[in-house]
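The chain below stands alone and is given as structure tokens, in the form predicted alone.
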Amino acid sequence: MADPARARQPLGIFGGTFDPVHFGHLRLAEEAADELALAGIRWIPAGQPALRAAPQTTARQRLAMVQLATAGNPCFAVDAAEVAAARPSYTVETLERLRSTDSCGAQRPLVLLLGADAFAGLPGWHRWQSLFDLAHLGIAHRPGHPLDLARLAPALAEQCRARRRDSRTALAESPAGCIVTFAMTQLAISASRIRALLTSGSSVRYLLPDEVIAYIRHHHLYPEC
């Protein structure tokens, strides 16, 4: 039977390309349903990255990791209705599905996740402003590196300003509307590494999950030069 007190919970927001997931986006969906106090993470895995080029690999092959990556975690679930969608992903519209779903709803919190990189670049997204009026942002940045505010474009610092909060408990409090910040673990792990690594022929054990390297192997996904 589902905990009605848990399906309350601030619920964890995360999209990517994901060309391929690997630990670094692992963790950082583990430390911030920890740091967050999230009921849980729902990864999105993007059909038509609208902000960067076509990926190397479909998006059915990019769902399959994700869900080989994410199957031994149970706060961890997997929404693949972006992958379905024969149009670009936008951040605003996926969330604006969630809210228009039983599953989420209007009323319960969401959580964007989001990198300091990532944030910092939101001015060049779809729509952004509207990413407030459907979430809360959770930023996860270096230990000792803070986001920092004069890096900022002006619009973006002046919204930071405003909804930054300090403590987690202001998610809890609203559906949506707030920026906090959290430090994760520094893993010096990036997609792009890795598909070089694969297209040299060289070891990416240890990056990724060995499920995940399985599939590459058996799809020939990222193949040598």
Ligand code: ATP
Contents of the next structure:
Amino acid sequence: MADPARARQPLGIFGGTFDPVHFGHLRLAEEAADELALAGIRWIPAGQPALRAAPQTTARQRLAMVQLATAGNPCFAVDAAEVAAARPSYTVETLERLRSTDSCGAQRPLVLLLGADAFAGLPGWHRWQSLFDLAHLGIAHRPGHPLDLARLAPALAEQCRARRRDSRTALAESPAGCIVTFAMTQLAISASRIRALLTSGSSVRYLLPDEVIAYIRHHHLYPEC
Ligand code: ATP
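Let's compare: the form predicted alone is above, so bring in the form predicted together with adenosine-5'-triphosphate (ATP).
Let's see the whole complex now, leading with the same chain.
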């Protein structure tokens, strides 16, 4: 039977294109669970990402890679709902969907996990200010993307000043609305670099799980130019 105390603990929500998923993503999720005392992490691969060029792989292939990468970690679950959707994925709508289901409901604290680069781009997101009504934000440091208020868009810097909390305990005290940062192990790994290595025929070993590399090879993803 599910532990009712655990079911009230904050839940991490980790969306991304994951084209492909790599150890930067996995360490972010693992360290967020520890640092922010999360009950678990729900990974949500985007179907059609709204704000970037079309991925080089299908949504189903990216979902399969995330499933392979996260299998075996009982704290991780994969949500395939966006992959099946025929329209662009907007995070605000994803969170509204989660809030309307029994698994999250209106009161459970949700923590949307973002790397510092994604956070800096937040003002370009659809209805971005509504995100704070739906979830807390957990921001991971990322090499090359310093979390510097002076470099953020003024409206985002203002939200940051108002909402930033130093302690993770704030996350458990309300369903949404706070911003916390955490200094995860710094890994200068990106999916775009992995794609570039694959298309040039270079090694990607130790940048992403072997199971994902095997899947990429089996399905001839990111072919060599
Ligand atoms: P790309 O290089 O194609 O832009 P990516 O490696 O940034 O991809 P995404 O799927 O776009 O991967 O990222 C999903 C989330 O993971 C984003 O919030 C991003 O900031 C974060 N992230 C990705 N890689 C890292 C990393 N090495 N360290 C910290 N955060 C990361």
